[in-house]
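Quick heads-up: it's one chain on its own, the form predicted on its own, in structure tokens.
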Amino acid sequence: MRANNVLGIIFSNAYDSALSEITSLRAMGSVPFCSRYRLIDFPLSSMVNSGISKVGIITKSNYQSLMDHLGTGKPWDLSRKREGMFILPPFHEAQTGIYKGKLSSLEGISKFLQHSKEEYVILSDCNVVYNINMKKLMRFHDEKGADISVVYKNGKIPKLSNMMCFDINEESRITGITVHDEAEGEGNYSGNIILMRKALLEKLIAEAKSLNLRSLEKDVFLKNVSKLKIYGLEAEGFFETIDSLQSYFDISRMLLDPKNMKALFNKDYPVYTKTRDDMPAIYGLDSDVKNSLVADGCVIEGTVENSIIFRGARIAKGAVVKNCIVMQDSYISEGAQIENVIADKLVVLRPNKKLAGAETYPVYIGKDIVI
């Protein structure tokens, strides 16, 4: 299987409701992450680094920020006359134009699939933080003679709707699928990176449409587990699924560990993002920064510990920021103190204000809010 014979499809709005606080004004794919990235950068970069040259990005709602971030696709070398990046807005429901699920969204891009010359297709969500070489999945698919190949992880099952969990035999074949909502415990759960022939996907979509089926997981994969050869490839390296504000907070802070940072940001497979020409971060004479990620364009004059500070943020003199995520262009004023807080873009915390959450219950401050 040649990588340039594979079409990438990314669901930019999948599981928006799991992170509703942050996605109220943006798609899951455009959620800021790790001081300078957006969540869509990870699947998109993995596809590009694996040689995939055509990627369709399915949008549903609140995608203005996503389009601004992606632009023409130039940071990912997808600004091309042929192939490249395609934004696929809602075009399905006659009245609302809003997809009702993944299966519905795939029906809505049926003409895009039909007109794409690639023989295979890889589907991916945006709420999983990973950086993998998808050529390994392609080789695995060929070696097993699989109809469908899925990347999975063994561990605590994310509490997401329609989460697929697998029974897998010694030959890596998936022999059973269960679909959970708010599952408990551990198991082999889907990373929602799925590879199959485009013709098979189109056939499954057409069959589901003729029967008025609506769930990709329950009505397509679950019902066909005994009919199709479905195999699972276990994920390696850093591979974490965001299923709530708490998990977003925890996974972000995991990258303060150099081992996790090295595992995710592989020099051989860089993660690309929209560039923002800015000055280097400036540290004041009285600043004190420990175990933190600080992006370019920041001005740090106060104390920052175990925190992630995005581009253009400013921590004023005497301010204290501990165990926090402070997003782009936010301002923590003189004498203010925050701990276990997620501050969205353009937040202003006035002088001497104090705000604290807990590690197991971070406080979220919405975009543009002044406290």
Given for the second form:
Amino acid sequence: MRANNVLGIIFSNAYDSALSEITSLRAMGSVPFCSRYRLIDFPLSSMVNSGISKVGIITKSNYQSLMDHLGTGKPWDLSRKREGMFILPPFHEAQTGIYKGKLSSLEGISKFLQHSKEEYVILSDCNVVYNINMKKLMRFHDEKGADISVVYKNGKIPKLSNMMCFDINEESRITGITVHDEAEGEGNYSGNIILMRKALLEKLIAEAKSLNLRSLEKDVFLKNVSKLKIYGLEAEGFFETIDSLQSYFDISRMLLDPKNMKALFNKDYPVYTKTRDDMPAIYGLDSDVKNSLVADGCVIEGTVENSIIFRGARIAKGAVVKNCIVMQDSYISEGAQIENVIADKLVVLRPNKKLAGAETYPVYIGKDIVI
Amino acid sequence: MARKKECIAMLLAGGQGSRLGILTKNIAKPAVPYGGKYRIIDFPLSNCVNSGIDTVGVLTQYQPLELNDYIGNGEPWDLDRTNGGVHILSPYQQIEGTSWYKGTANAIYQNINFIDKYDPEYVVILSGDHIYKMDYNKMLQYHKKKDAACTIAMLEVPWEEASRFGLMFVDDDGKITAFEEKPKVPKSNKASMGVYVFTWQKLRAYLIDDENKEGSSNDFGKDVIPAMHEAGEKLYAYLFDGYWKDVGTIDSLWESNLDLLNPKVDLDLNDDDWKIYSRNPIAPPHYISPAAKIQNSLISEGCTVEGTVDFSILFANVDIEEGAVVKDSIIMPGTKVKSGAVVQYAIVAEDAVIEENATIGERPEAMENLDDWGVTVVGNGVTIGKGAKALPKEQVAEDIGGAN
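Based on the form predicted on its own presented above, generate the structure block for the form predicted in complex with its partner chain.
Entire complex below, previous chain first.
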């Protein structure tokens, strides 16, 4: 299949509740990540880099920050006369209300699907951090003659609701599906990057609707595992699922390892994001920075270790920041000390304040909070 | 016919900037990188947008490829407009034949049709050679208040440097009474910044006159403005007192870059109300390793720093390996400085490779004869081999082989 014959669909609100602190103000898709990105940049850039030229972004709630981030889609080259980026909010037609789940949101965008000319569709969530060449999945789908292809990973199963786990045979065919809510242990779990013919998706949605079914995972995939040819492609490279504040903290800090950084950011597959036109980061005379990621617009005059510092954040003289995530435009004043803290946007830590979480229990400071 | 504009800007960006040596071998001077992520032309373009001027003609001539590519549709400066926006104006063929832009005034003369299309009252003439933040609108208001034919932005320079500039004598009202072009013994320290506001109908007439004048060098400073002065037109000077630097030489480019690290210098690029826009590189955040030591420096996205960086500027995607030392230097995008290499008092252009243990430049203190000292320049894509040396003042345009 040709990539421009594939329609991308991104669920920007999927699993919001797994990161309820950070998503209280925004959708999962606009959660800040890795010094200068929002989570949606990863699936969106992967789709664009793979040659997909039309992407629908399903939103449900809290989507103002997301819309602000996406704008017209220009940074992803999706501001087009034909195709491009489409934001798909609820209530867009009189009969659609608030979406209750993936299935209901797909029902809600049935007109969009119907009017899209693409023959195939790829679905993706935003809570999985990846940068993959989706052409590989397209080739895999063709080679296997699959009805549905899913990217999966083997490892510790994320503790998310409706998490699909697969039994996979030697031919990569998925022979069994189990759906968990609070899974324990390891297994082949779904990365929720799913490719199929658009006509098949429309048929499955219509069937589910007529039977008043609610769950895409339990009622559609699980029920059809033997009827349809569902194949699994194992994920390569950096592929991590955020299922909690702790895992957001851990996955962020995984990128302090240059090996992981290389795996996620590849010159041939750049990750695009909204530009801010900040100047380069300024390191002051007494700055002491070790093992950290820093973005443009930062002013660092204090000590920073093992941390991720976002655009426009300022660390004043004598401030100490260790094992932290400091988001956009936050200010850590003179003499303040933070350790194992996630500071959201525009947080101010007053002079000499101290705050510490544990590595296994980071403290979260909400947006605009002054301590 | 485009909609009428009160004021449009014409930006002279055709200069070679020959004093920048190998840095402008393949690019026009306005496209020379500056300040970790900018190019010189970002300053006048951003000033225009921030001053409310949304129509800018950019006159290009020398090596325009990279500059044209950089400006593109003007989107980074918000100059992709339905009405107005940025326009690249290159010399073109006419029925009488092809002619290059002969001088600054001739370049505008050849584009009278472009300006007339917007039927402006005023035209701002700018150059792509200087680093400064300036509100052209304030100058325009001054021009209107004085009912001038031409207003020239003026800056007080130190007396010892005054002889390098075109100087002006000004009366108490700000009216220009006389000019002096780069005199040996200056009697004024009020220098022209190369920023002009003209009342368009006046300028238009003088440009046509100047074109018909035999022997004219078709230059604003040498011909058009003196002619206006002689004819008794009202010429005013507008005093500017912020940071302004001509980055026409290697030394001034180096200095001006490092001025960004001097807290006493009045050039804040983090000012949210006067942003300097640029075409942003697409790169992840920069990574500072546990072994790195960074002091008083600017570092852009995509860099990996494992070595020592002191009083320096790193553009996007620069790698400084563990054990490498970069001091008092400017490293442009994509360059690699490998382990054990030492770079001091240098400008290293894009995509260069400084192999292990190579030495670039020298500290002035280490020189026996200070006359031999100067900033070292490594050209675009040049590889300096293992253990090789580039001397002070040297401009390295070809690879230097190293020890094996």
